[in-house]
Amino acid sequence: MISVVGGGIMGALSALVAARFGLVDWWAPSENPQRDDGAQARAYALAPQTVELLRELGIWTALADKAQPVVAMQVFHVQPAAQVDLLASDAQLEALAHIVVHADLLAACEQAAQYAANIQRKGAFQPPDPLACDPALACPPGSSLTIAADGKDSRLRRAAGILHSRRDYDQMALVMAFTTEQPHGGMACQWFRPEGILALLPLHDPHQVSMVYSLPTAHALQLKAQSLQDIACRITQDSEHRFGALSPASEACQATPLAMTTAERMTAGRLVLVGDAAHTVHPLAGYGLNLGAQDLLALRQDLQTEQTAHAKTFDPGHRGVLQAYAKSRQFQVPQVQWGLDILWRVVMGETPGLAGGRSMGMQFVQAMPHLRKWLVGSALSGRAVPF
């Protein structure tokens, strides 16, 4: 038996993945309606790789007809001016990533678990000693392997004993829809302004963006008490009228928090950590839940493996399986978040002369054909790059 602890969108994935290795217990509540982290406000930028993983799953079919390609994306430089154009065609593909609303993922996963065969869904899963430093006891009983989806505030990974670290990066992420006097034409934004990093990216809808806005805790709180209308006028001077006019297409600015988390392992006794429970990252890439699938394709690829060495006596939560995902994640991980967070330090420092490189460097890029077909290819193969 596998169980898999945690709701919402990792906590389904988690499940639907293990599915195939066996019965599953799934311990999910339903995801609270009104999340203290604004994810329903959220829009994911879902690169290729995560699309094929919900291929395999049966999710995309679901959420095809909502998701929004992203044929381009345009970055730019403020003060001095500087802009680089990243192209799906670089790459021979149609789309750099698929944008698609928390709600419609959110529901797409669920509904694929709620129908397959060997998920067995639960309520709430609480460690019986919240503080008890034991894998063992993290667990529910019976599980063979334990997949620890629960979150960046996971209970699993501190009952298990398993430390993590923070960096708080003192700017929060403000999320919101507007409509587009211009159609977006599938083209997602982003400006690296002296203030912060403000990105829009493309809805199904073709007038309609989602806006991620990372600012200093200060100035974000300042701006989410403006009304709705005086930020949608704040976003359309950022943005420099790249979508013309904007107008409030949600109902609230959410905000939420920045930070990058890391535990200081993976794995513990039978008990693996996948997405949020393990790491998370600036949203300045829009990486965190394609790194949370590249956790769920690597322990799928180590579990295949397992499974195939040992058909008749498969043990899911077997020390090879364990290593195998601890070893394939030690790397990546780290390169994603640290890549992330020097990416940030470039973007935000204010180190006199900066400024002139980072625009000087994006001009470059902007010369160089095959340098941007090269950070294209980097970003879809899972390096710390825009997308």
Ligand SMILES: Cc1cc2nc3c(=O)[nH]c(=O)nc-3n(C[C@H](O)[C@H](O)[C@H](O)COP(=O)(O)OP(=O)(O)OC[C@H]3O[C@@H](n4cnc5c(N)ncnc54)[C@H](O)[C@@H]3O)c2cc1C
Given for the second form:
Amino acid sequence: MISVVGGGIMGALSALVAARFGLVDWWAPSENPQRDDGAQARAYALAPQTVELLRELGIWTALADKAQPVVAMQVFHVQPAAQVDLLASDAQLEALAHIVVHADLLAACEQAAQYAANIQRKGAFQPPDPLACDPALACPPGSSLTIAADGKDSRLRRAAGILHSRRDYDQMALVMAFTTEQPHGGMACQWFRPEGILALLPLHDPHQVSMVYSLPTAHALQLKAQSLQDIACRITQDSEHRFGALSPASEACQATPLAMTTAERMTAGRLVLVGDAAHTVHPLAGYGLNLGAQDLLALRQDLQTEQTAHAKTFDPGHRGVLQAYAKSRQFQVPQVQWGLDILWRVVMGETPGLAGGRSMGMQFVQAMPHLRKWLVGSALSGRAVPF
Ligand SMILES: Cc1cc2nc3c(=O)[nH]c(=O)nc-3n(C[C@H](O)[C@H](O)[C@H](O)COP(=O)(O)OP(=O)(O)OC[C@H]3O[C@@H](n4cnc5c(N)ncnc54)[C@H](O)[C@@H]3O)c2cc1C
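Hand over the structure of the form predicted together with the named molecule; the form predicted alone is what we had up.
Expanding to the full complex; the earlier chain stays at the top.
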């Protein structure tokens, strides 16, 4: 029996992937309707590889009608001004990404898990001794493999004795939806402003966008304290009226502290970490959940290899599976994390001359159509970090 611990999106996806390899106990209490981290306000930009995984798991059919394809993206540097346009057609794709809101994605995943014959849903799992520092005591008894998808504060990670590092950005992401005066036309926009990084993602409604604004903590709290109407006016200005006047479409503005966290190991005993339990990243490229989906693609590949090699004695928690998983994530996860961290430093850096250099770099990219095509292709294939 395989155990999956985590009631979020990664938990549901892990249960569906694991169900191809045996019976699954999915430890997943119903999600608190008002999570402290404001996750329910988020809209996710799903990369083509993640959409493909959802399609293979039978989830995409229920989601496709609610997802908004991103046909183009504009990235603006505000001072000095510069702009880069990225088009899906440059990579011969229908969309650079698909935007889905948290509730729709979680509901589609939960529904698929509910109808999967191999999955039995249970409540929260509490490791008997949270400070045991022993992977065998961290996992539900009798599991051949335990997949920990219990988020950035993972108790299983702690109970298994896996240390993790945390780099605090001293920034918060403000998340809120707006109604736009002009239709968004499937365009995602991002502004590198002196005070922070603003992104507006197109939602399924042609007149709604979802904002992620990463700002220094004090600055973010000041803006969050204003009325929703005042926030909408400020974002209309900061987005340079790109979609015309904005008005609030959410009942609140959510704030989340931002940090890059990394588990020192992704496996211990018969336990593997996936998603935010293993790593978190700055949201400037909308990559966190996509990186979690890549964990699952790697784990599925390793389980398949083991199953093919030892069909009769297949053990999903075999040492070979865990070693292969740890090895496959050993380079890709830090590559994405540090790639995003370097991008963040370049974008937020205040060294004299850096703003001018950034702007010139973007003008150079904009003037080189082949370079832009290469960037889009590389980002979507996972060879480089997207904007
Ligand atoms: C502002 C912002 C914007 C973002 N935008 C994007 C984006 O555009 N694209 C993208 O790819 N990523 C994005 N991300 C990242 C993405 O939100 C996360 O990577 C993703 O939600 C992590 O999912 P998860 O299931 O691993 O963790 P969580 O969502 O934290 O889920 C963990 C779940 O486990 C449950 N749990 C905890 N303990 C137990 C237990 N003992 N037993 C059972 N269940 C338990 C919790 O209740 C929770 O439901 C963004 C992040 C932020 C902060």
